[in-house]
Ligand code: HEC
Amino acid sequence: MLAVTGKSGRVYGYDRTTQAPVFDVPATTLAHDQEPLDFYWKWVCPGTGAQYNGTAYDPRTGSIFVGMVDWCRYFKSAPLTGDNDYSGGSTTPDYRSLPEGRITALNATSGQTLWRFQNDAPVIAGLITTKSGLLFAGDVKGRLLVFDATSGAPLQRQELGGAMNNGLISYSVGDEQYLAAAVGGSSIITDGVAGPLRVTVLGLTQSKKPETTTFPRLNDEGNFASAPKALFLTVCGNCHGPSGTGQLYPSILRHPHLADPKLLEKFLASVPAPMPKLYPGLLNKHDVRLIANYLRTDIFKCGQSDGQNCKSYGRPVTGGTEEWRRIYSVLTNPRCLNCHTATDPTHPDTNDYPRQTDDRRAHLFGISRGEDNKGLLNGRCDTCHGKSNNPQTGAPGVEEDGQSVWFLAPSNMAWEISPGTPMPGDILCPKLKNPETNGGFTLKGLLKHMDTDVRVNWAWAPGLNSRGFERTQPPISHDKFVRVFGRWIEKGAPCPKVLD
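Can I see the structure of just this one chain, in the form predicted together with ligand HEC?
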C-alpha cells in the first residue's frame, strides 16, 4: 500500500502494484471542498489540511497516524493577469475561530478510522510511534503530546516552550531511548508560541536524566542576523508579505505607529491569537528595535514622499461650557470613537476601518468599512459580532429586533478629523447639532438616541476584550450623560469658541 495526505485534508490509500485507489478518508473538518471556486469569497474547509511533515506508521498494528491543521479559510479565484498566476486567486483565514488541529489514526489497509484526537492548536510536526506502543506528536503551542497508539488515550502533555513545527525522531544510545524535537521559530500556521530555536532531547525512561541541548541564537554574523531586512523578511514577511502588504495574513500597513519600537514591543507582547507570540521569545529587545527601524524606513516609509504619517494619534481637545465638556469627554472616549471613525480620502483602501481597544489601533483581521458600513464580503461585522458580547472571543455585540446591529457609523457621522485623531470640540459640536451633518437628527432625536440606542448603551456594558480583561467605560455614567445632554440642549446647545 501507498498512503498519501496533503492540503486536501484527506488521506488516500493506493494499491502500490496496480495504482488503484483503495480509500479516501477525511482527517480534518471538510466543507464545500469539492465545489468549484468562483470570483466571490467562498468559505471552504480545510483551509490548510496537512503540512510538510511526515505521518507515522506502526508496523505492530498496521496503523497510520496523520496530523492536521483544522482551520477553515475563504478562497476566491481571480482572472489570470500574470501577477497572481502562481496561486490563481486569493485566500484569507476564517478569523471567527482560532486554528485547531486533529490527529487521526487509520487502518493502513482499509482506511478505517480507528480514533481521532481534536487538539486546540494545529498539529504540524512529524509524528512518531515506538515499539512499546506510544505515539508522539507536537503542536504549534509547543506541547509534546503522548498517546497510547492503539486506543488513542492521551497519556501525557509536556510544555517545550516553543512551537513544534518540524521533525520529531526517536533513537537509542546504549539501553536508553530518546526523543528529539525541533522546537521554536514561528510557523506559517499561526496561533503558536514561537520561542527560541532549539533542539530538545528527552529520555523515554526515567533511568537516565535526559540531556537538553539548547543552541544559542545565531550570532550577529549568522544569517538570522543583525540585518534588519533579513530579520523582517524571515519573521514578519513570511506571513505578511515582503512589503508588508499582506500574503497569507493581512496587510500591516494600517499600523504605522509600530515604527515606534516601544509600541511595537507592546503590540507583539499583547497581540491576541492567531498572531503567534514572537516576543518575548523568538525575538529579543534588540530584534524588535531592528524591526521597528526597518518598518520605519522601508515598510511604512515614515515621512517620505510616498510614505505614511507615523505620528501617534492626536488627543481630544475642547473648550466650552461645563455641559459640553462632559458630553465631549464621552463622545471622544474609545468606546464611541472606535465606531465613529474617519476615512482618509487619499488612502481609502488602507484607511477606512473600525478601531479597537483603548489604544484605538486599527481593527485586526484586515476588517474594512465596506459599502454599507457592515464590512467587506470576507469580513462582515455580523460574522463575528453577535447579538451580545462574546466573552470567549472578546467580540462585542448588540441586538435590535433579534438581529445584530454592530456596524460602523457612516462616514458622515465620523467624529475624527482624520483617521485616528478626534475632532476638536469646536468642529465636532456644530457638526453634531446640524441635521445636515449629523445624519438628519434633531436635537430631541439626538437626546433620544443617547438615551436609548443599544450601541450607545453598550459603552457602559462593554464586556471583556479578546485577552479576557474588562473594557474601560466612558468617564461619566450613562444616566449622568443623558441628563447633561438634556441640560445642554435646554441651555441652547452652545458650542465652544474656535480653538487655535
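Okay, that is the form predicted together with ligand HEC; can I get the form predicted on its own now?
So it's only the chain below, everything else dropped.
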C-alpha cells in the first residue's frame, strides 16, 4: 500500500502494485471542497490541510497516523492575465475562528477511521510511533503530545517553549531511548509560540522522570546573523510579501509607525492571533532593530519623496471647562476614537480603516471602511464581529434588535484632524454639536445616545483582547461621563477657544 496526504485534508490509499485507489477519507473538516470556484468569495474547508512533514505507520497494528491543520479559508478564482501569482486567484483566512489541529488514526488497509484527537492548535510536525505502542506528535504552540497509539488516549503533554513545525526522531543509545525535536521558528498559518531556534532532546532517567536537554542555535546576535533584508524576508516576507504589499496575509504598508523599534518591539510582543508570537523568542532586540531599520528605509521609505509619513500619532489637546475636558478625555480614548477615524484624501486606499488596541494600530487583515462603513466585500465587519465578544478570537461584538451592529463611524463623524491624530478640542467640540456631523442629534438626543447606545456602552465593558488580557476603559466611569455630559449641556455646551 501507498498512503498520501496533503493540503486537500484527505488521506488517499493506493495499491502499490496495481496503482488502483483503495480509499479516500477525510482527516480534517471538509466543506465545499469539491465545488468549483468562481470570481466570488467561497468558504472552503480545509484551508490548509496537511503540511510538509510526514505521517507515521505502525506495523504492529497496521495503522497510519496523520496530523492536520483544521481551519477554513475563503477562496476565489481570477482571470488568468499573465500577471497573477501562481494561484490564479485569491485566498484569505476565516478570522472568525482560530486554527485548530487534528490527529487521525486510520486502518492502513481499508482507510477506516480508528480514532481522532482534536487539538486547539495545528499539528504540523511529523508524527512517529514506537515499538512500545506510543505515538508522538507536536503542535505550533510548542507542546509535545504523547498518545497510546492503539486507543488514542492522551498520555502526556509537555511544553517545549517553541513551535514544533518540523520533524521528530526517536533513537536509542545503549538501553536509553531518546526523542529529538527541532523546536522554534514561526508558522505562516497560525497563532503559535515561535520561540528561539534550537534542538531539544528528551530522555528517561533511571527514575523514569523525563529529562530535557536543549542545544540553542549558536549565534552571538540571537537567531539571525543576516543582513536586514534577509532577516525581513525570512521573518516577515513569507507572509506579507517581499515588498510588504501582501501575499498570503495582508499588506503591512498601513503600519508605518512600526519603523520605530520600540513600537515594533511592543507590537511583536502582543500581536493578535493568528499571527505567531515572534518576540521575545525567535527574535531578540537586535533582530527587531534590524527589521525596524529595513522597514524605515526600504518598505515604508520614511521621509523619501515616494515614501510615507512615519511620525508617531499626535496626542489629544484641549482647553475649555472642566466638564468639556472630561468629555474630551473620553471621546479621544482609543475605545471611542478607534472607530471615529479620519481618511487621508491623498491615500484613501491605505488610510481609510478603523484602528485597534490602545496604540491605535491600523486594523489588521487589510480591513477598510467600504461604501457603507461596514467593510469591503471580502472583509465585512460582521464576518468577525458578532452579537457579543468572540471568546476565542477576542473580536468585539454588540447586539441591537437581534443583529450585530459593529461598524465604522461615517467619515463625516471623524474625530481625527488627520489619520492617527485626534482633533484638538476647539475643532472637535463644535463638530460634536453640529447635527450634520454628529449623526443628526440634538444635544438632548446626543446625551441619550451617549447613555444608551450599545456601541458606546461597550467601551466601558470591552472584555478581553485576543491574548486574554482585559482591554482598558475610558478614564471615567460611564455613569460619571453621562452626568458630566448632562452638566455640560445645562451650562450651554460651551466649546474651548482656539488653541495657540
